[in-house]
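Consider the single chain below, provided in structure tokens and representing the form predicted alone.
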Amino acid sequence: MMAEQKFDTNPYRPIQSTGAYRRLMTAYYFMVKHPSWFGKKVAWITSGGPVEPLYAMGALPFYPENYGAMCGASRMSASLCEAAEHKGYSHDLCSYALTDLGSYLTGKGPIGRLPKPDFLVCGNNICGTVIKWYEIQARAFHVPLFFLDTPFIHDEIHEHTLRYIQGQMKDYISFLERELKRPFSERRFEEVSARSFETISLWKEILDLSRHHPAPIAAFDAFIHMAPIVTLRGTRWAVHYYKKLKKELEERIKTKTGAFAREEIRLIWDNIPIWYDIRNLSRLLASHGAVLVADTYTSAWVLDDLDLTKPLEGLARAYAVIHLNQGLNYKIKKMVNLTERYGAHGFIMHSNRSCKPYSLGQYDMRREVTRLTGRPGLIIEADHTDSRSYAPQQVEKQILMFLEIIKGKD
């Protein structure tokens, strides 16, 4: 792994309500990991699956995707995934799911053991290992599993498929209320749709504010601060905690105060952050004066299409359109949106051994976003947690090369 390097001549100006972002997030946990304390259930969902149910339901949330993101960060997923694989996985699986299934075995992992679930709930909107990987993990806690299916979106949503995940949608909360034994309250259901979609105007308002030059926040703050959008979406903590951030950055643009010291360079990242190298690749950038503005992944959780006059309705179209389930034009379409925003000189793609679905089309996409915004493209082969997968060396000379190209450019 590449070791930490000092780069001096463009710090780092941290984000203060990061603290703030901690304790959330540790009282999350908390609750997660003591659901029994506070006359919780907890369910394990996956990324792309509505929450807003659960929340309505009086159930707490637990994502092993965001667990994993965390496992990364703190350097464990190498180790985990092995115990994986030694049990006899695959190390061609999601390095996600090996990272889940190892802490499951070794009871290991940056917060110990993992909550037992008492159902699951998994969404193939994001793709399809996560159905064999919770069919798993159903046997292994003896819970029941419930499987939202939503078909990919090759083109554009057709009615006939709307009203298929509407019917999905309606026997999700059925099963519900089998195992939760209580009546799913609409009441509840539109006060907690109502604060999801505040929280996604606020996580949204917040990617926007980048726009502007210097950016206050970069892609590698906005990584970090996405928790909550993922976990906490449709709660009172989430809201308080994202207006508290946009206050912080909004003042930061009063007096042109940018993530760094410097930006001579702007850049937009496509797909899953490297987690373990976060800070390494963050301030490699730095050192050369460019800043990543934006990327694909934050704004995954900005769901244009909810409708609040029709919650039930307006999650199922919301989360039928969810960034992986939908073709590449989708794709291209939104990173040249997302270049010419922000006022990027290039853009990064992270071609994601883990991740199929994401990683999917990538050097076509690299060649019609260029085609179409004049901006050139990068390339970076890794894993986002498992740093067997990553030549740290090759990558770090790649983006320097990269760089020189931006900078002759220009």
Contents of the next structure:
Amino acid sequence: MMAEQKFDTNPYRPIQSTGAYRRLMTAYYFMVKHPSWFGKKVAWITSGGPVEPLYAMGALPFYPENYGAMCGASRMSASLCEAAEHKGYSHDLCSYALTDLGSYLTGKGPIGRLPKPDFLVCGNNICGTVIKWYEIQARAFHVPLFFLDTPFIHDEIHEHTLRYIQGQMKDYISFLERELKRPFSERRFEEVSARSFETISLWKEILDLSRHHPAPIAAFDAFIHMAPIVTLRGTRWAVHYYKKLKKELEERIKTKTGAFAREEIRLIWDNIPIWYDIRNLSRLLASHGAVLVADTYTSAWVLDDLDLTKPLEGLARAYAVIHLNQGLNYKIKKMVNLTERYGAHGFIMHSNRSCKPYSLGQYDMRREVTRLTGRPGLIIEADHTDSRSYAPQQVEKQILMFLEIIKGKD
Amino acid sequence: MRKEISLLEVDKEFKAITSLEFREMASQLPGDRVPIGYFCPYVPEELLHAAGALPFRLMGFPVKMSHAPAHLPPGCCHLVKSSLESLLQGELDFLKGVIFTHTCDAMKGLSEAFAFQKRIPLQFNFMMPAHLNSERSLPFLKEEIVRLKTFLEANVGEITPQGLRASIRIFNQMREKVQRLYHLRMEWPGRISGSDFARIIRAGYLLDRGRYVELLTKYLDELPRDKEGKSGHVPVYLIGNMLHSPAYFSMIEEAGAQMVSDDLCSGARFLRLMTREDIDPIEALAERYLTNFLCPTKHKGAQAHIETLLTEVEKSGAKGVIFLLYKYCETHFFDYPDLKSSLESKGFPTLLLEVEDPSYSIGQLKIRIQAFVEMLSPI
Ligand code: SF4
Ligand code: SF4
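Got the form predicted alone; any chance of the form predicted in complex with the partner chain too?
Once more the chain from above appears, this time first in line as the rest of the complex follows.
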């Protein structure tokens, strides 16, 4: 562990809206924990699943992945993964899934026993992992599972693929009508979709603010403040919250106040955060004047191409083309784009032991992005939530060497 | 049959093709067919065959990793790692094309890695739907088959309806023969050794399929029936990946067991790909993927895999089940705990073996299988 003093050479400026963020997430988890008090049914849903129809039908979504992140950040994940492994699940499986399975098996975690789902909604636009994971939970809880199949886009999306997904969106609505025993309201759905769109636009604008020098919000903050875009997109709460956050950050821009007092090196982050070590890594970087200004994880919730004139079709398309459902060339372009737009000096890639969709292709990506931008990239090995095979000292050493290279370049 | 061949020669031909490295196989392949690589039975081989291609299955090789680690993270299965290694070593340069299909996340990444290298002139991604019991899947799948057909016609050769029907016939014949091979092994335990069996199955994915049917017919017809096979082998069922390496099959046999049936991606699952010959061929190719054939990367309801496996295991007469899984194969390892408990509750003991490169750790695996077989044997 680095000396505290060293970290303090570049003070972090806490975001004031964090208080509101905490209240928001506490309220959300409170509802999820006690759905019957609010007359709600709970659906477990994957992070890339279309949540708008759920909110429009009055159901409450619970995101095991977001919960996994919470377990990771509160360093509870390793023991939950162990519990799942004890049941026979392999250590090599996605640690979000293992955390969730462990939490279900032990009843432990930051919010105690998880809310029992009334049904499950799984979209494979993020990975194939979730298919298996949700099948397991469907068996464990004896609840119905809706599966939205979004074929991977290696190069471009075909017309018949789009039709296939749009057809399934209709099936999704019928499924919800059956499970929730109420008719689907086109009007409510349009309202929710409009709010979702507004939330996404706000989030996009917030992330975009970090193009300013100094960046008013660092990616490590964005990792925290992204929870509402995942869990509450489509609700009024999320819109209010992001308006507040945006206002605060715009103020910062006016006064040229950065997330940190000093910002000498701007970096891009690729992959899911290392949840259990983000504070430490953020402080380590900051102590050397380095700030993560953008990343590929929080921006994954910026649905491009959302056509609101036909919300159901528009959503089908938007969910089909998200970051993780696209091939290497798309990802390279995105990294190049982030590096250039945000004026980054380099990038750090987290090679994530247990998430294949984010981690396969990173080595080629690193070489290619460097070739195209002239900016160096560093690959560090970790896992998003399970700290057991993480070697912090080695990672710290690699980061320091990397920063030296960047300093030497400029 | 071109000329009368002896059983010995049949055996030799099976052995010849399966004992070669990829690069050496190139010279053995039929000159009149365009070699197109593929990994997975979700690629409709019949279509490739009808276009004049030789569908050449890439099944992973025991290969020393030197280039792949610079491109792939360590957490990929051996099939994925070794296939990229073979590509980077130039072992696959003889292929004119490669067809990937949508299965697991690692395969998706491998397809991207292959495309990035641009070493193989043609590449196509066939998007097999992941949802098998949705009414939306059949129309989508048919359009994908047509898209593949268009690609093959533009790059390999024309596919006529008669040609496609003829190819479907050949592959169905192959499946009938392989089915007989399985039956023979059940009837005569030990008559066809495990390593021979693995070799024959493997050859079927590499040789010209017409030739393979000829060889297999000869083999099945002429296999001497007078000699009794070794008895006393404990029948086991094998669940796992694409593992037709003779080493594993010998290992099981040497431990006193015999694999009577399996759910290997390169094994008996292939038999469930029988294609109807009385309907439109495109329809028939699509339909079988949604009805009979089930790979754990696909979703057909939460219980489908367990139910399919329980029925198959019960039917096989096996006394126990061995899971032979590639390390890092998420798909199988997610299914494993529930499958294990379902099988055990029906009275089938199970053993889990995790493997990487088949050339490693055979000794250790053998000891574990021996202990398992002893437990299954009557006292
Ligand atoms: S494998 Fe990766 S994308 Fe899929 S759930 Fe796990 S962390 Fe998310
Ligand atoms: S299904 Fe398993 S064995 Fe097959 S390629 Fe994927 S990870 Fe490898």
